[in-house]
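Next up is one chain by itself, shown in structure tokens, the form predicted on its own.
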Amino acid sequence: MAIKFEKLSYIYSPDMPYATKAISDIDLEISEGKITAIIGKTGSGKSTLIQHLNALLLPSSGTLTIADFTITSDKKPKGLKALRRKVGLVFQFSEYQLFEETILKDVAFGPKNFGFSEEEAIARAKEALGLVGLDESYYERSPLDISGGQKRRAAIAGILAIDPDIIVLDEPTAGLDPRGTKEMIALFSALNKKLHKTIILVTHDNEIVYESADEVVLLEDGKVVCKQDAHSFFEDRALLKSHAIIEPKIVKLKDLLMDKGLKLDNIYSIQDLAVALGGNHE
């Protein structure tokens, strides 16, 4: 499912003296079937650009186009209902959106919003939080007597349990400890990889960008500044240097070892690093 911003932009508060252009002219093409990282720093429009794509925002000017699906300024698309079938979007801290007494009903509550029967909804829950890593010892447990990152999978299963083509995660593991960020990675692996979802993230967290992305978008001051590969976004070191971004820990222990004379290609992981090492050690 093709996404593609034309010129989009977006100002908070319009016609009042506070007015702010949060992103502006934006012509971005997202790839199908990818796992796509939008960074920069905070205030650089990530967060309102995502919001465009199932339409809890409108362009200011612009357009945005969604396979069959068209927003523009002036209206929503038709089919509004149908479009956030198709674009799930996941908020950062998701997990304080958890309202039902159980987890079942939780993640039921988006199928029978959309339609689905009780029995439909309710398979749907428990098939999503399996996806997710959640059994049926949590089916009748409490969101709030879980711990943080299984809050975090409990929300993301809301959103799988309506089976959306793309999935948005706005910084998705913010708060979560390194285990939790780790499985949290694995999970949007499997989605890509496995089940064929198109992935959108927006992070600060440069070592899942590096680990898990195809792509990268950098935003800067409401622009897109650069689109490309993430592994040859992270070896522009000038462009690194020019935005002030931090390289991931793996690039800068394989430049390290490289100034000491290793030859080190195709290093994208500690496992290749790994192996690399033991073939230049013999």
Contents of the next structure:
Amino acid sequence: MAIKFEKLSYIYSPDMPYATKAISDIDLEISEGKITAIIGKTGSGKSTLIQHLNALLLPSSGTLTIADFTITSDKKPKGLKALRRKVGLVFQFSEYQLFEETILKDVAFGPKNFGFSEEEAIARAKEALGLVGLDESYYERSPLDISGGQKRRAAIAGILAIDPDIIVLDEPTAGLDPRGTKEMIALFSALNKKLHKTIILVTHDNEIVYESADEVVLLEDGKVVCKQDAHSFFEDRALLKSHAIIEPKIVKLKDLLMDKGLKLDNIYSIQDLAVALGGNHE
Amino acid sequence: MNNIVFGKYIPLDTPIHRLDPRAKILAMLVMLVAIFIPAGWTGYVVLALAISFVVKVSKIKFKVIIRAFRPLIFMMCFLLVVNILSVKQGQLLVDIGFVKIYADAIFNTLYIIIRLFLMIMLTTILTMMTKPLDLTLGIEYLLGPFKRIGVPAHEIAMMISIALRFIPTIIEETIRIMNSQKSRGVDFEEGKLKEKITAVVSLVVPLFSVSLQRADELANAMEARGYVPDAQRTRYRRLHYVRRDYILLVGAILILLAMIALALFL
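Switching from the form predicted on its own: structure of the form predicted together with its partner chain?
After this comes the whole thing, all chains and molecules, with the earlier chain placed first.
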């Protein structure tokens, strides 16, 4: 499922004096089967961009192609449901979408909407809850009674239960504790590696980008600045500097060590670094 | 959802924006009274011209104001039907067996529609051209004299300003929850009755839970800052009438007098 933006622009409240162009002339291709991180400052158009991916927003101009779906500025798109079945969007603070009496029912809500039978929806819900690490003891609990991190996971399970090919997550780790964040990163990697999902991640946290993403898309003022391989992106110090991007800790550490004369090329993880410094592998 | 116009402040710098909120509120009240004076077509032309002039000065596109009427179209059609069925005066226009349409039915409906139009136009101008904070400040000042007879002016103003403050937040919240549920396959536009009910429940339950949570947080934040409703307080901003405010008020009162004159002598 290749994703291709062509000359896509979106304008908020076009008739008002305060009409704002949130994104303009986006030309972008997002690769299948990879984890792509979309980064950029607040207001750079990240959230606007991803809401096009399942046609919650329709472009003001330009087109978006996802496999055989084409989204244009046409007001009444067809096959929306089929598209939303393929592209699952997890919103920022997704825990607010929970509404059913039990967690299991809430997670089964999505698949039921897409036409799965009651039993099948429940089976899918159980599977999705397993993926996010909520065991049987949570099935019958109210989604309003569990902790924030667990709510977040239940909400993500609600999308996973639909089994989309492309999973889009808007700031999935915002407000989670370090452990929750770590588990979340592990979950995305697993979804990508084991279940071969295409993952698109919107985040502020460059640590997460460095650790999990294959590719990085940098947005600024509604335009794509660059799209490249995550490791080479963080190696490009001039680019990072000119866009005021804080480098991940490991890159910073590497820089400090290289300043002292160590040669550390092609090292992208803490394991590699440890080995290069004479530590044991594993 | 983005089409909700009513009550949304538009940040511009026009003469209308700079007017004293008290003057704007008073002028609006005077004009509302003027609208309800039966001054015939001439009167409405005068009013429409006056209000259009204000819209023109305020630099707002007519299209945007027209949008505020859209939700009322159904009501207006309903009104027309009721009037056709009940009013049996004036010239007989159409006579198809049991349906008899009289001229007065049409005229009465038109009168009401024009009145509604003008009223909505006025109130929309007021809320679009005045910062919610200024608006409540104005209301508080205007209610001031009634404090002596036990009207809690400050509390009323505080409640209004909190309510106004949270309208956009709640709309935003609603859009976000709707989008989340759409991603889970909810169709808010179409579907059978049972599906529609589920769709609404999937929106309303989270919305209530978020709103209650927000109210709780706000109450805590206010208490943490030592808010006491009936405390004596001073203001950073004080309101002063200047010449343009008097011009507005005098203009509004002149229009009201003109309407009364038209109603009496025509």
